[in-house]
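This document starts with one chain, in the form predicted on its own, laid out as structure tokens.
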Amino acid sequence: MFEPLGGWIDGRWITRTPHGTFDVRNPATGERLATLPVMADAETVAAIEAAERAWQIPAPLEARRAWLEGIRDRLLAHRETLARTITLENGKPLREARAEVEYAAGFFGFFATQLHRLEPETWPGPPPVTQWTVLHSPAGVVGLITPWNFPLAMLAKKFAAALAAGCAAVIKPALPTPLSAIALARLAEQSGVPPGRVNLLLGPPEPIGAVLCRHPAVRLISFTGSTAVGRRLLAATAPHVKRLALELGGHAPFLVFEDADLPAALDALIANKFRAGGQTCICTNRVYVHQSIAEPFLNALAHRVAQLRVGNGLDPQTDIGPLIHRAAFDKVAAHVRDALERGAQRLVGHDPPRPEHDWGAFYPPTVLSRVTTDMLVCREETFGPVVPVATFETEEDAIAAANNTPYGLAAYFFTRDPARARRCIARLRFGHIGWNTGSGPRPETPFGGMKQSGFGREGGWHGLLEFCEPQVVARAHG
């Protein structure tokens, strides 16, 4: 179905350029998934022209709301397809890979139903202007930056916002995780998006990324990924006066308060902290527990981690696939001895071997108690199954403690307290806050940082209009 495997430009399929290729491989095995095209200079202007005379045409509402509900429509009829795909190239277990499908069509679904916030707005106004009109333009040619833990759904929510905004999108995908992209280009052909609205790349981030971010065509970049890139990018593009929306680093805080209903917490805890093995910017990356119940909750939580499996995403028996590759191996490694040296006590998990390749790179999922703020894993992203546990003595102590950090993507707290609880809410310093649950973001919501995870939000109808531009009309009768 998403053959043939190469680029996209101005509806064409690219399988050969003069730049040579790269592999795709399994992270769980090493096996050679694909070998594509590498895309360079010459391509990324091709793909900006394409999409520069593409969204000059207008493309009506209802056009929008068709290419939209097609794709949603082949994303869900191709779901194990799908879902298969996304666990041979990203790892993860293939039960989330079905959930990340779901996920990346509820997108489409949901800016389906968003187009009449881009209707003219209009009012009167006193003479000599006698009427004032507000159009959500397009923001023109956008570049959709993807990172590898999501490959599908970090894909949909930033394109399916930018197709039903009118706009023409070049897509550059993570290395390591092209070929869901090269599937969701296949739907959009598939559903009637016009040549030119789509155009993937495929290759190293330069210079494909530097061309984005120097054409003065590209009026917008999305970008999900790190911190770091996201400086340089903001670097890259001040120059050019473009606008970005940036979803950065995490560093979640997990708060389990005295009152808290522990199994309720312990159940959202695993579940957030382990999906993708930890590899996410929302996930849990330290866990402050009230003292009084630290003892209990710990030995719960290590019962519960020590259950599970380790393998290969496409055994239905997996819980955890493999780290995407040696060095986030090498980083989660090097957390843990950190840890271990400063006095932590490590409750469960072991010291794995590293791999002899880029994969193959398993680490068993990990529980440290005895944590303190000079530890890396308080102070940085760890990204991997690693759940390090600290206490604290009062609200003050666990709100202080979350907010020690320069990102705020994603936080979590348990009370039964309501009255706590919007003072959490009022004082926690993070985009996206869970109450008594665990759970991420929805099509439905917007969802993005604050601090430095980043500015701009997708999801919801204010991602819709992250790719607008408002025009005002004022009208004078005469």
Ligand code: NAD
The other form holds:
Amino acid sequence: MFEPLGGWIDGRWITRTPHGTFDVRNPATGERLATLPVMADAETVAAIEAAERAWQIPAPLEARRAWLEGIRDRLLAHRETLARTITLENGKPLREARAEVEYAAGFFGFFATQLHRLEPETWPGPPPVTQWTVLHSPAGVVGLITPWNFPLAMLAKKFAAALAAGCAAVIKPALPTPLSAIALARLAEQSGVPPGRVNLLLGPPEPIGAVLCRHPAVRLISFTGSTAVGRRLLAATAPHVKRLALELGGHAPFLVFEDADLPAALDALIANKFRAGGQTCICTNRVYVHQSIAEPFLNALAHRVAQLRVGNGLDPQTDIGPLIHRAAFDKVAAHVRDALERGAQRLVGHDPPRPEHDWGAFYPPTVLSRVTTDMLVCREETFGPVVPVATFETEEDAIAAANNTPYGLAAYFFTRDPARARRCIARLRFGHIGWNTGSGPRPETPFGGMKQSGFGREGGWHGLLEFCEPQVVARAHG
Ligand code: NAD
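Now show me the form predicted together with the ligand; what you just gave was the form predicted on its own.
Complete assembly follows, chain above in first position.
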């Protein structure tokens, strides 16, 4: 665990406030991991004002590079402690938590190599203007609001880009998982990031979110979370004409054509679907398999899924940890119940007892067949270890079913036919597409959604420019 346990405002650790405390608990066992101070309006304003002062002190690109590399190196040096922190607060298996630490470190390393993109560009102009200069100025104070499902990596994506761009950040992590964010703030401090360049606020989303939305110094809010909260942020920032980058919910389709490499498709599906117990935005939410191969595919899938073990993420045997809380359990259970009532068949899984508390929400991996488009599993993000499988007859039907959603984050398809792949890529309206793979994003490539999965991109040099304001200087000799 990284001490001290508190918020970080203007270079000071805040371990007490007048607003009381909240507990962080292990979602597998209910063990209390920490008791942290609740922050509210006054702390949020103090953090924003500190950030406003901090970003106006120019930070040369070399200084930013040193901060980014310092944080990357420290993340990797503390990999085991950080992985354990993630598993304790989020519940995911330790091996996934280790991968998350490496993924997070990758963003700091990558943006350290991209700073040259921020050098001014110059163009000659027709007189009387003799030179045009394009500056990539920092956006200024940025609010970073992150979810609990990748408590370190979702923050790393934003924070690394913000720091590289020369911004100052006010961070608000998710209520159940603040410990990874505390660790990251501590590593930033140790890496020489000056007071005020990064500030960390803890506690319930309101009133912190409301102040971030209305304070004039906050020029950009980068948010990862649900589409419902994204919509609220759009409404709350509209009167202030504030920039937003929204990484919202997904509802990923996974298409298996008749010419697919079935073992490869199954491997990819299992890895993609059950990462974080099915609680990732790019998780497959619905599978469409060509009817001619449905039977062998379902048999093999059921066999594989039945082997997966549910348990405490610290146990090396565990494949699937707990759901984050009881509300998540209730949603998954409701989706499965709805599918069964509408005629789906449960090939693997059973009805588990409802957890008595907000922890211990273990849900068994479940495979459903005979799934139809009217079922909740085909319409909404389930966010749990459930694989609903429907069949299709034609490529046209498969693509139409995949696109039949307001979401557009990730989609996957398996085919050996390059011509078909080109048609799928051209027609699937998703920001992230996997062809014969269920792989997620990388630091080097831009990731983000279409439609109601949001706008803006994280990762890649596109992700760096999200945190910049292009500023143009036209110069004439005078
Ligand atoms: P959530 O929307 O409930 O919360 C996300 C963050 O927003 C948390 O920090 C929360 O405290 C905060 N928040 C909640 N209400 C707020 C308000 N009124 N003002 C300001 N902040 C507020 O989402 P979650 O349950 O933490 O995460 C799961 C969701 O996130 C899923 O829908 C998932 O698909 C999505 N997600 C998307 C991506 C992506 O890259 N697109 C990545 C991970 C998760």
